[in-house]
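Here you get one chain, nothing else, as structure tokens; it is the form predicted on its own.
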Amino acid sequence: MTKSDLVEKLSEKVTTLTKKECEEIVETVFENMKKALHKGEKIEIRGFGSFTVRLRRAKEGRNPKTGDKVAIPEKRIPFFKVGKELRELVNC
């Protein structure tokens, strides 16, 4: 499913709402998620799942060309934990 997916299945649910305003509206949430895990907040959709950022330590690679060894900085990473209702619907 597509974000314009989600916007026609509003569309449709929401009839007193137009396209665009429903695109405005998934266009909203998706945003305010991203600010809230850019400032490392944590969002909860209950029956859902949640969404974090977790902190991903440095650690040493290699550059498969070459074999030489390569520093990797450690970096913030996003991470969606899934919740219990959604879960046990995704294994019915």
The other form holds:
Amino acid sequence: MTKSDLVEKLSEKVTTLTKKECEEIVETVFENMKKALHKGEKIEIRGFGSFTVRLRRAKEGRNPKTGDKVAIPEKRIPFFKVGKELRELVNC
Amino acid sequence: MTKADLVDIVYEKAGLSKKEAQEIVEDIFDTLKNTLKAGDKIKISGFGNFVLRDKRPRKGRNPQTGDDIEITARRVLTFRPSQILKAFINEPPQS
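Since the one above is the form predicted on its own, can you give the form predicted in complex with its partner chain too?
Let's see the whole complex now, leading with the same chain.
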């Protein structure tokens, strides 16, 4: 399922909204989740899961082609933890 | 941020009643859940993919008692963030 499939499904379900409106709402939801993570905020969706930002510390890597050492700076990684309900749902 | 915060954002933006905003946010996550339940993966461009992986049974150990146990075969859900999301959360604030 892609984002546009999701919009399609929603507009079939919510007959009071146009497809365009559904699309805008879906965009709004994901854009604001992104913004929250950008701010380092945790997102908790009951029954679905939670998103947090984890810190990867700086490390030294190597260029696999030349073997040169390269410094990999510290960076932030989005992390998703599946909620209990959803974890059980996908496993049955 | 919780589901209630998302409802407020949608309410302010879309000109819906609070109840309608609540229903549509609920519908979004229900649709995602039902899709994953059916075994289908989800690709949200600009955000990330929710991917299902089938794990084979493997041997494990109860860390408390040291007993050997069998970890049963299972289907697990993983989130693979998009390059866009990974780059975005590393940008300086207010950009």
